[in-house]
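Encoded as structure tokens, the following chain is the form predicted alone, with no partner shown.
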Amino acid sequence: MKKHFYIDITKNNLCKSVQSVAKITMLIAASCFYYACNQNSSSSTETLSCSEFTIQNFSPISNWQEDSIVRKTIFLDYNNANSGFVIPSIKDVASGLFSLEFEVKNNSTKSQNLYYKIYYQNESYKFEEFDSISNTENVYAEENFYGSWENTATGFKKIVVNADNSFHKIEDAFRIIGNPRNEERYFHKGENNRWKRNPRIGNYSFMLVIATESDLKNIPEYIQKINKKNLPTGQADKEKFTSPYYFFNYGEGNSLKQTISSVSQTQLKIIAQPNLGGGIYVDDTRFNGEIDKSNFCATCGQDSNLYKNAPIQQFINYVDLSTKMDNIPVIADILKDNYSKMDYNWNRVFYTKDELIPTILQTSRHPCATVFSDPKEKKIVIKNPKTNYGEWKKESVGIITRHGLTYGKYRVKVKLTELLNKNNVWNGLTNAIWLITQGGGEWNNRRTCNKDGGYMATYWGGPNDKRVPAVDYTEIDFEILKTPPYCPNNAFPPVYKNPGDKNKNISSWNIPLPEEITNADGKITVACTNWDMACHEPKNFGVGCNPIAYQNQTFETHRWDHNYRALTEKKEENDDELFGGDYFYFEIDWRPTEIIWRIGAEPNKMRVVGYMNDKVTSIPNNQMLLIITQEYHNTKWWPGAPYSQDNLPFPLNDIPGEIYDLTIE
């Protein structure tokens, strides 16, 4: 498998609070009775009425533009969001917030304090929250993005209502933002680094609750005020967050009787699309000592407008040192010029060591001469750079997004370099759509791994490496190159024959493949992985090649040991319908409880190459950000390989890759 390395981005991010402000009419209000509260109300019109009070026309983001009855879109803003999304930007309302009403009317025979609040939550990537199971909360549901003001100090907010039998609207104003617990892990020198848990792309439900004051005592401190954790009588261990959803919904909340919590009809979809015109950002703590600027531009390079508006990086491979190879001293363009596998045979053989170019595989030292940002087109060129003679090197490139997220459908649409050329010879290159962590330590840190010691402590530290309980690396892989797609065991064909050296003797040294490999000549291997970093809490953990079905269709995993840092999956595709045409989709669909892989010629025609789910890997849970690269490997990494890196020719001509489009949503 690859092997690689990313340091997360510093950024300096205070996001400012902006208080609500209600306006209240107070009203007088007839006597009337009326039934018990309607707990799960998801009407926004409907009227829902307790013997205290009756509200209706619930509107939690009424100033936005509907896209149907029941759903509004919104797309982040990626200007200025280094220091965390928010939704809406100012670009979307001038006000930057969302208008909240409803009316409520006093069914009381005398003045009353009555008291409100709203809360939204991701419903795309979350937990449900009550467990069937154990008939209490899902034990993973403080982990799902919800929130209310973005002051939390701010409970239920009172509203005075007089009687007089009639209905007035309340307004107040709210808005989504990264962070929304106010959690002091997120926080770093007394500032609240909001991007470092920012808002889940997906699907949002906004939940107003109003209660009666008596009621309201029996709110418990850490659902009025959502930065505050539940700290059960004599379990100091189990301090947790509720959430808000299920104590209203299920919990203690719902058998309050003059307490109305109502879920709008109204959902708002958040979708991520960044401008891939937008430019790209050169972070050069990532490049060894002093950078080279001549390539630096408008859309490429280090000034402000860049650091603060573009969303994409130039991205740069850990170059591993067992990375290290005697080349052949051979430049051709496999591609183009029809380099055969006769020619491949007599290069592998017909050099002698003192002839052999010693070189690691490389990455750039010139920050954006091999990345391409194009404002008109919108879109984003890589290239792998040619090889001069004396001027040995296979260079990996490829682009890194800045802002991470958790969870959601990563689809980019590509035209990344053909793998084979006519003769099925490999060029060397992997084409590589990955998500990686954001890194950062503990404030990224994945969930906790209770059993045997939990996680391997570090990416690189090998089978010996100490087991910890919590670590901050994950990534989940597309992998696309010129390997055997089935799954291995530790000894397995293919078998090679060794090449003699007789260069008269054609058949000594031009060796076939053999025919596993011949039969599917033309096809490259998707692999999908996940780096789970060998947890073995999942009950279904296993070593070595195990089936698993998704729709009709089952799957390998395959993972070598149980120190094993991942689980992958292959399957076979055509290279010509990949990478040959004008251009092709990926999709790494990562959910709360399972990872699906997909391609497809449009996003309507996506099939599933990969599946896995928590019960036999561990679902990362923190910020990753997204990868695209073409990159040479190390063939030593992928067993059985029929091309050895080494043995391959430096590029001739540039490699090109373009990216046309990144949805997350």
The other form holds:
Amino acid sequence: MKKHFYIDITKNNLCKSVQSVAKITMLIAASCFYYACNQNSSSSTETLSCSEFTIQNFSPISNWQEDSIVRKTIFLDYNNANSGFVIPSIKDVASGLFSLEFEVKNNSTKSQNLYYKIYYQNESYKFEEFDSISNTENVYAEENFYGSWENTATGFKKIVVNADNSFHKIEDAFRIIGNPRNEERYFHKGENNRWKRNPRIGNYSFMLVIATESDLKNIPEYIQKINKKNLPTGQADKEKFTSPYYFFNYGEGNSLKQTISSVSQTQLKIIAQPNLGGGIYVDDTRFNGEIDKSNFCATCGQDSNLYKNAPIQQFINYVDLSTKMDNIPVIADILKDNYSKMDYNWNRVFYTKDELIPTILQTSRHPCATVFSDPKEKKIVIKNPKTNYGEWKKESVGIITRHGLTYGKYRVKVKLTELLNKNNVWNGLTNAIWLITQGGGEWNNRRTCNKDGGYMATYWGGPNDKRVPAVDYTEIDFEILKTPPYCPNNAFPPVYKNPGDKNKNISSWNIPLPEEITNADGKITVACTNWDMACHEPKNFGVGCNPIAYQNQTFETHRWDHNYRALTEKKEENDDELFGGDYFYFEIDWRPTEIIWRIGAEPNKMRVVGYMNDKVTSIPNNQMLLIITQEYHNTKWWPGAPYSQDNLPFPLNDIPGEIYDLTIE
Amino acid sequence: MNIQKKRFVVYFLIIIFAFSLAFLFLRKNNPATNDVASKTIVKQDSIVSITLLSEFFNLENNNESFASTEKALSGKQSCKLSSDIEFGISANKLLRDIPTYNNLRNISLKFNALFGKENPDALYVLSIDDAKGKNIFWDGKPIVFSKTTNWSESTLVFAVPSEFLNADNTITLYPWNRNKKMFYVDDIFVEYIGASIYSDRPANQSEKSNLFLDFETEAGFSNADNIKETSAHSGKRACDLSGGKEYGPTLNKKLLEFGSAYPKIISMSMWVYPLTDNSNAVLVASVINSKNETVFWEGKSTENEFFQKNKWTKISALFKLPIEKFNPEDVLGVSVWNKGKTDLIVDDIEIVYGESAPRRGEESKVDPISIYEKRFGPETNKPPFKTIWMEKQETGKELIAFRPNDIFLVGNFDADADGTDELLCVGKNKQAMFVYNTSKKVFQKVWENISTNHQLWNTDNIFMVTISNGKPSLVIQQKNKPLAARYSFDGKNWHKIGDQQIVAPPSTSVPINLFSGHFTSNKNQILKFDRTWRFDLKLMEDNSILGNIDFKGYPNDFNPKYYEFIKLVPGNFLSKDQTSLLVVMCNCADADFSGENCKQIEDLPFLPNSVQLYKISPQITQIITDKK
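Having seen the form predicted alone, could you give me the form predicted together with its partner chain?
First the chain shown before, then all remaining chains and molecules of the complex.
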């Protein structure tokens, strides 16, 4: 017969739970293995012992997917998640808490106080806690996403275990929430903005630590209470968090004789898969002035339901005034109108300046007019709007997620517009799937850059921008357009002949593209970029073209100069394959020490098209949002591009793109 | 010829004459604009003075305290100097904004002044400030007093010392009313004059900036000793730099060859075939001045790049040229330097000097904000114009043998009831007449010359259509005949019906043609075809341009406007009410082809010679009359 040790935990006042021990049901343990303390284990079925006590049947999330033991999965609940994700939500589990269970037996001859604590940690996107070179804690391990009781004032919870040679079942509860260390950095006006450090996606481990009263005294406060920082003696400026996973598995906690730390075999996989039919919210601060609400509807707008629950928002590109261009006065459907290179060549020569249309690249001024959320098919449709005489425009369109995350494998299933027509003329659009900083300033600063003054201070500044130790700007891109690779260096830039304007001599104006361009006529370039803000800290920081190997492939990274804020790899791919079919997958695998860009026809047929690691670039570690856009770029941003944006027509018809799925795992 | 047709011919000739005059007139520069482009003022290929930049200030848009509406030479405003106003309008120019400012020598200032009774003893001042705003040069010249009560024009020339020609310096010109008297200044014309090379080449000569050197000849090179028959990337010859040879051929161009606008960049590529590992060939661009000093040098090397042995690999480079350091006599050279002295072959060097030439014409007057705010309204006869699409119609194959050199005459020659026009084609080897069969959608032959009278249908004759008693007849003026013969078509053949005095036909060499018809409505409309520069076809009604004509429905790239040699033949081929347009087009291999007659017709595979019929389809036409 088991005796149950109940802990009353309420959602609103977890700290009281430790005081609400009701009783301990004595357990008749049949048999157990005896281990010397300290016991570290990754088994939930094992029995772990030290001389003072024994534990068994540690089950960290016993009330979730009870049929699964090792691998459990939960999807993020985007409903009402503006203040941060909570795992589990009350939709997942009525109590909104995971049940924690384990059994403990007092091995001594008298009743004793034992102390336990549950820790959880994201394992998919973490730095290894142990640095095998220095034999100390990895300096970046403090960035790992780990937590414990929501109330960080609660340290180890006390249980009184009688010396009855029986196992006693302990039941407790906890949940995974944002800002688990309750860091002041994420507070605003006294309120804990847990959404500023949302739980990471991926696999979570659970570590139960039980200690005797004597050992508890040797567990530092900064381990007992995860909001506390370690202040090494004489190193006041190096105050830092210490990972409990490091402390108990590699550090001093590992040698505590009467302490058992047990990492459960059970792992919880958290996946984010926002419902794309769940609506699009409009943030009017993204639009200038009073906004036009005539296109608002149930699935796009500003009502309270969308505000609380829509996972997606309309994205408005930043418009740089340098994007002003004098465009040819041609309105055409490049994709459908058989628009040819000869058309391009004639149009770029035979219009006079006064016939050109001076415009700036535009973004929508009519929210919900160009983005649509389809609740039936759970998809989002975006469209670059057509243009009319007198209302010439090239208008970018896109959507952005509303909930920031750090790290994750972002995979989208999309059918974005084809970029080349059957004559392989570019339509001027750039299809982009990209991550951008959630912004916010200091709370969302990326890791300090400690070399040569730090990061370039601003995203938009020039090469003479000042350098600062920390910035909040981060960006990881897929940008897909018609432009040549920058590498190898010997082949760049292509030599483009200058056209003449003698209409009685075709060869004067109808200049062929160089062969390195025509050799890849049906291809577009997948540009994979990490905006590292020119932090010089990575060991192999470089400029120009530099090879980097990954899984039997060699990629060429490219950076223009030491102050250039982005590192790019380019790979030419077939436009028909990526955008000519029913759908295609794009994946940004953002990890703590590397970024991997993959594309493929199916999730199990992905291929790597870009790879970078922390040896060559500063990997972002702040919170970012995902954006999917069909953008008009100024081709001056893309040196060597064979088509110039101002010499491409305005769109005659809407140019749609569809987004079928976004999965982050 | 009925009275209506006679009037038409007369109007037609008058309009052509008027357009010709207008064309010639408009070609002259009108200085009364705010910005005047650089213009050459002396002869070819010598170092001369040219206007690097000119500016005109009419003061109409000034609102400073000196702006006055009391007096004005032009417009409504001038610059008033008075007891309160000591300094007048300032013309400021950052040196870097003056093309090739390093060649600036003088500033010519032409202005108009209106004085009171008293000589103000004022000065016109040139000052130069450095980047920090500190004055580093000052010169003042007296404003010559005139007792006349009218505006008087004056010209002052300031010399600009070369030591102040720094890109960041600012030049300022202003009238200084040092005695605080009253006078007015208006219509100030400033010319920044520099030394450069005169060139009468057309503004857009950028095709001359492309060079491809395949080494099949040695022409133009220095250091050409190493060019020989060997393994070549193309052709038979290449530059062999094996055996320790360090320098390959060099192609030099004096900067004066580029006229006043030096290339700001140079793009180059070459193919390299290393015969050993670790090649180090450098593609070099350099500029050497007349003292043999290197003003600029930059190169791109195969070192550190993957240039595989025994394989052709291309190297490309683009260098920005610091043109502010250059002088006309400097030499821009492109060369190959075998720095590593390893064995290698190079071939097929491509050089592009500078960027694409700027487009012709003045800057667009369209306000981008008006577009953004959806309040753009087109101005009558000013671009941008709408596009009016003509859609291709089926024609069959009867006309494919005809070319723009041939003669095409249109009229309802058979006077049939449907009122549609016949098309008479007079070619060197074939003369035939066609009518469009609307049900079969083809031109069908209704007559062909089978007689042996080659003199009559000789294309050197003059053919005209005249209208007599409402019926068109054909007038043929043969060479050396005192009278022209008039012919009528009876439904089967042409018959002579009389003689008439010779009438001079409209000149075909006029670059602008006007075709009247009813292209979209029953109102009289005109197609204006201007081929002076590009294919420019506009539809006009009541002297207003309705839009630019473009074409749809043609196969591949066979858009009429892309052809080198075009003849447009309007006619009521498809119906009596709507004018359609037959386009006879081909390409021409004549080196000096002017657009009129082609000696060597060229059939290009990507743009085959063709005859196409177009009409404006109502469903794709959206013509909105201009608002103004």
